[in-house]
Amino acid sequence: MSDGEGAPGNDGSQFDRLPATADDREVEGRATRAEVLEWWETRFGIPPETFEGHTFWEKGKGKLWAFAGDLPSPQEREGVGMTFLRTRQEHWKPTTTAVRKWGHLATENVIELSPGEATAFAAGHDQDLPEWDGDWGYLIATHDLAGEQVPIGVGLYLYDELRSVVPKGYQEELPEL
């Protein structure tokens, strides 16, 4: 598929791996391996290595998935792997699949969940947590569980606000301990 001028553009029919770097994207908007690998380091502190071995593909306009080996690009399939990340929008998102495989790792934007916050949040309820003093935005909410921070899912904390983003199908009654 091209944009009309016969640069390539986004086919939203078929996986596309990830251009390596920014002097190796064609099409205009797609994220680079590197700037995805740069965003979970700064942003949640997980370090690169954590993704070796990982393919990263886009579906459609900023829809990321991750796969555990490699294949040939373009891929027309359903699904290649696991999705990953929201990008081309103003602040990318991890999704919950994501943060529930790696979100283990995060050592920054980690908001560590009491019980019954941890309870509401997984069941999607959003609550007002003045307390968190860390940055706004796109966070990896976790509870304790038998003595472990465990990611539940993904978070949007704006104005003392912390919004679960727990898509329906993920949300749940955790169990009280």
The other form holds:
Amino acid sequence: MSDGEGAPGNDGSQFDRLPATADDREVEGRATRAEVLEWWETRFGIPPETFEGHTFWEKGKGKLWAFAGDLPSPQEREGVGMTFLRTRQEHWKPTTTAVRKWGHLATENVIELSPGEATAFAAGHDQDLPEWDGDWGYLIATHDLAGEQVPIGVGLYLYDELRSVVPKGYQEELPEL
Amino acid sequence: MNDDDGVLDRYVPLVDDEAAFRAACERPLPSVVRVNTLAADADRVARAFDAEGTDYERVDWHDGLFRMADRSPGTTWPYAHGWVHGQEEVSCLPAMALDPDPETRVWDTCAAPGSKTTQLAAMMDDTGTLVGNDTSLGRLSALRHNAERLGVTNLVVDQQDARNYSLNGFGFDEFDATLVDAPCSCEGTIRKNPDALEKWTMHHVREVAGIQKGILRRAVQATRPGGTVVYSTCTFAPEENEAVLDHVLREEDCEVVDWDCPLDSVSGITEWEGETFDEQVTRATRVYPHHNDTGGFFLAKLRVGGEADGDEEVAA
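Switching from the form predicted alone: structure of the form predicted together with its partner chain?
To see the whole picture, the full complex is given below, headed by that same chain.
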């Protein structure tokens, strides 16, 4: 970075490594690695060590990617790892794919669905669930499959309602177990 | 019902049993899924299929393959969770031949839509750097979707012409292993796409053979000495198979090596329509539809020439 210029902006055409901490931040509004690790731990109880081997990248406005390794930054590619978190909005939102990959490690804000609820959730239907007394906001919805709880995707819990935010491309009409 | 417009006639001299070959080409293929070991193991998948009442048959030669009784595995819980991916049995061979190690650098030159790419990622335990390249943005979006669906995080998706692929920006200048699953005339897929050969022409075979030679040459150049390159197609045409290998053996420093094909297969051929090929092409593998009741396939494993170890460290 040359002297005398303002902070560089977020370039939507490339992948940029996230700064480690706020002190290293050069691009305004960009999340830091430390904030991201803290968010997963605070929101879902997923330990920071989970992501030890991964580098974090931003492409576009607040769309974060996790890559299993290291590469020079920036990267002008079509994809670097996997999308895993949406930032630059009031409430950060985990992606369906991240929740399916790491959600089994979560200990907080996990909602266990019954067979009928799980089927409705996977099909993308919202449902009334007044019995949830945990936090509102983004939850990890799981169900029992062959004896173990398995994450299905991201739910948004508001006003006694669990909204399925499973993207259209992942919605399926599945059997009730 | 297939309509191959007589295309398959030209391969009758190559097969051991014409009637069985033709009969197999006319049967539809069963729907098959491969277990994504990044998300679940085969026994867990089997327990989940049992729990939801989905019928399947385990494939005897590969622990992670299931033949599905119902032709749409998409409507099962294991599929929804990314535990399985639709992939034909014979299409699992190239990644098995390449056999990449964790923590290595691997290039998939023609990666989209990604069944072999995601198989490579799983064999690498989702570590190291896997570069999935393709020319078409539309197909790349399918590759990205499939990789995400299966929880792959070691994949860099790139859009370049593989024939003059540049490694600029990666911070390294050669790969340990490279897969060339080349664009081809797709004759071997006629059981899956009965109209695959409707537009078949000799002109297209010659044109695509030129592209295959270009990609395979670049793959050998971009792979380190001692590294592995696997070349595969789903066509029977020797112009796109042995002739392409013959070309790269003459133009680049590499050799065809043996590998143990787990399916019934025959060797590559050294003569075709008046042309002769390097003897090494007999180490290549031809899989015909009637051998194992699969699609048709061609595959060769190459070792890139030069000193495998030591030299790079001195140079670095």
